Amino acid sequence: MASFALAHTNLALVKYWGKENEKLRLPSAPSLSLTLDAFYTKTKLSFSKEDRFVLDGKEEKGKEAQRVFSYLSALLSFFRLPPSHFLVDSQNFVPKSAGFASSASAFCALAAAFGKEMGLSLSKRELSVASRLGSGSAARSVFGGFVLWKEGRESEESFAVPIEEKPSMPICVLYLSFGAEKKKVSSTEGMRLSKTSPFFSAWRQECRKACKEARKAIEDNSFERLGQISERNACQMHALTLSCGFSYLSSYSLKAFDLAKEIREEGVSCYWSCDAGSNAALLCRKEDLNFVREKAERAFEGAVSCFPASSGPGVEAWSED
C-alpha cells in the first residue's frame, strides 16, 4: 500500500518573517494568506527497506534528501512511533526554475502523506502543527483561500486556521520572475538578521494588526483594502532587512513596485508584494489579469515571465493498494 497527498503553494499577504524557535519554527508574529492554484506538489509515500527520494522522476541523495528524511524521522518521533524507512516520490509543479519556493506544499503534502501511511487519522489544526515542522509556511497549506497562522509559544499553540476557504472576492496573483538566482542571504539568515533590528518589534507588532485588518477586508470583500494591506506588509518587511544591511530587492523588483503604482493611476486596482528574493507579485482583480499582464511584459520588454494564479484548496490526501 502507498499513501498519496497533493498540497499548493502559497502567497502570504500578511509576511512570515522572524521565528521564536528555530526547531520548531514558531513564528514571531501571526502571518495571512492565499493558497495558490497554479503551483503545487503531488508527493507518494510508502514503507521501504531503506530511505529513498526521488524529485521530478530522478533519486535524490543530496541535501534535499536529507532534510526530507531528518523531518521523516522528526514526524516519527513527534508521533512517538518506532523507526521506520520510506519510499517519497514526489512531483513539483512549482517553476523552480523561475525562481519560485516549493517548500509550503511539499512539506505540506509529505506531512499528509506521512500521517495517511502511519493510520493517524490527524484533525487538520494536527496537520499544520506537523506540515510547520517542515516548513514554517507549510501550516498554511493545509487550507485553501485565505489562511492566518497563529503565532505560539508552545508547537501546539502555533497553527493555520482557515478564513474563508471558497473566497467570494474576485483575487488573482501574478506572479513576475526575473530568473532563479541563488540569494546571497538564505530566509533562514536573513530571519535571524532581522531579529537584530531595533524595528523588530515593531515590526511583530505591525504584522498583528496587519492580520487583524486583513480579516475584516476578506469579511468586507474590499479587495482594494487588503491590497493595500499587503503591499505595506511587503514594504515594511523589506524596510526590516534593509536597517540590517541586507536586501532581497533587485532593480527588477523596485520597477515591479512602481509599475503596480502606474497602474492604479490608470484606474486598475493593483498591488505589489514581494517575498524573500528578487521576484515581485502583483495583486489584482481576475477581470483584470489579462491587462496587468501585459502592461508587465511590455514593460519588463522580455526580461520577464509571469505565472497567474488564483485561490486554490486545501491539502488532499489518499491510499492506493
Ligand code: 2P0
Given for the second form:
Amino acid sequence: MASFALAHTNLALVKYWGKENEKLRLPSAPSLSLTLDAFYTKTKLSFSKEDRFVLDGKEEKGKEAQRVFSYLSALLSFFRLPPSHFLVDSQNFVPKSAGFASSASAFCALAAAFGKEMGLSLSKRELSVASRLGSGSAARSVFGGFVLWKEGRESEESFAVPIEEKPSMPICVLYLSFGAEKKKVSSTEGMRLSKTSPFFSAWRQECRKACKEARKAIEDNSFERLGQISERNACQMHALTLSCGFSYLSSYSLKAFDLAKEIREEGVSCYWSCDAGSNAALLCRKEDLNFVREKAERAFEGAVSCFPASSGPGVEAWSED
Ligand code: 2P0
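Structure of the form predicted in complex with this ligand, given the form predicted on its own:
And the full complex, kicking off with our chain again.
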C-alpha cells in the first residue's frame, strides 16, 4: 500500500516574514494567502527498508533528502509513533528552474501523505500544524482560495483557517520569472536578520492590521482594496530587509513594480508582489490577464517568462493498494 497527496502552492498577500520560535516555525505575525491552481506537488509515500527520496524521477541524497527525513522523524515523534523508514516519491509541478519556491506545496503534500499512510485521520487544523513544522508557508496550502494563518503562541494554536475556499473575486496572479538565481540569503536567514531591524515591531503591527483589512476587502469583494493592501505589505517586507542591509530585489523586480503602476495609470487594476527572490508577481482581475501579460512581455522583451495562475484547491490525500 502507498499513500498519495496533492497540494498546491500559495502566494502570500500578507507575508510571513519573521519567526517567534524557529524550531516550531511559530510566526511573529499572521499572514494571508491565495492558494494557486497552476503550481502543485504530488507525493507518494510508503514504508521502506531504508529512507529514499525520489524527486521528479531522480534519487536525491543531499540536503533536500536530509530535510525530508528529519521532518518525517520530527512528525513521528510529534505523533508519538515508533521510528520508521519511508520511500518518498515527489513530483513538483512548479517551474523550479524558473526560480519558484515549492516548499509550501512540498511540505503540505508530504504531511498529508504521511497522515494518510500512518492512518492518523488528521483534521485540517492538525494537518496545518503538521505542515507548518516542515515549512511555514505550507500551513496555508491545506486550504484552497483565501487562507489566513494565525500566529499563535503554542504549536497547537498556530494553524491556517480558510477565509473563502472558492473566491468570488476574479483574482489572478501573473508570475514574472527573470530566470533562476541562487538565493543569496535563505528565507530562514533573511527572517532571522529581519528581526534585528529597528522597524520589526512596526512590521508585525502592520501585518496584523493588513490581515484584518484584507479580510474585510475579501468580504466586500473589493479586488482594488485587496491589491493595494498586498502591494503595500510586499513593499514593507522589502523595506524591512533593506533596513538590515540586504535585499532580494533586482532591477527587474523594480521594473515590474513600475510596470504595475503604469498599468494602473492606464485605468487597469494591477498590483505588485515579490517574495524572497527577485521574481515578481502581478495581481490583476481575470478579464485583464491578457492585457497585463502583453504589457509585461513588451516591457521585458525576451527577459521574462510569464506564468499565470488563479485560485486553486486545498490539499487532497488518498491511499492505493
Ligand atoms: C510567505 N515567504 O508568506 C513568505 C513571503 C517568503 C516571503 O514563506 O523558514 O519557506 O521554511 O518556514 O515557508 C518563505 O518561507 O519558510 C515564505 P520556512 P518558508 O510566503
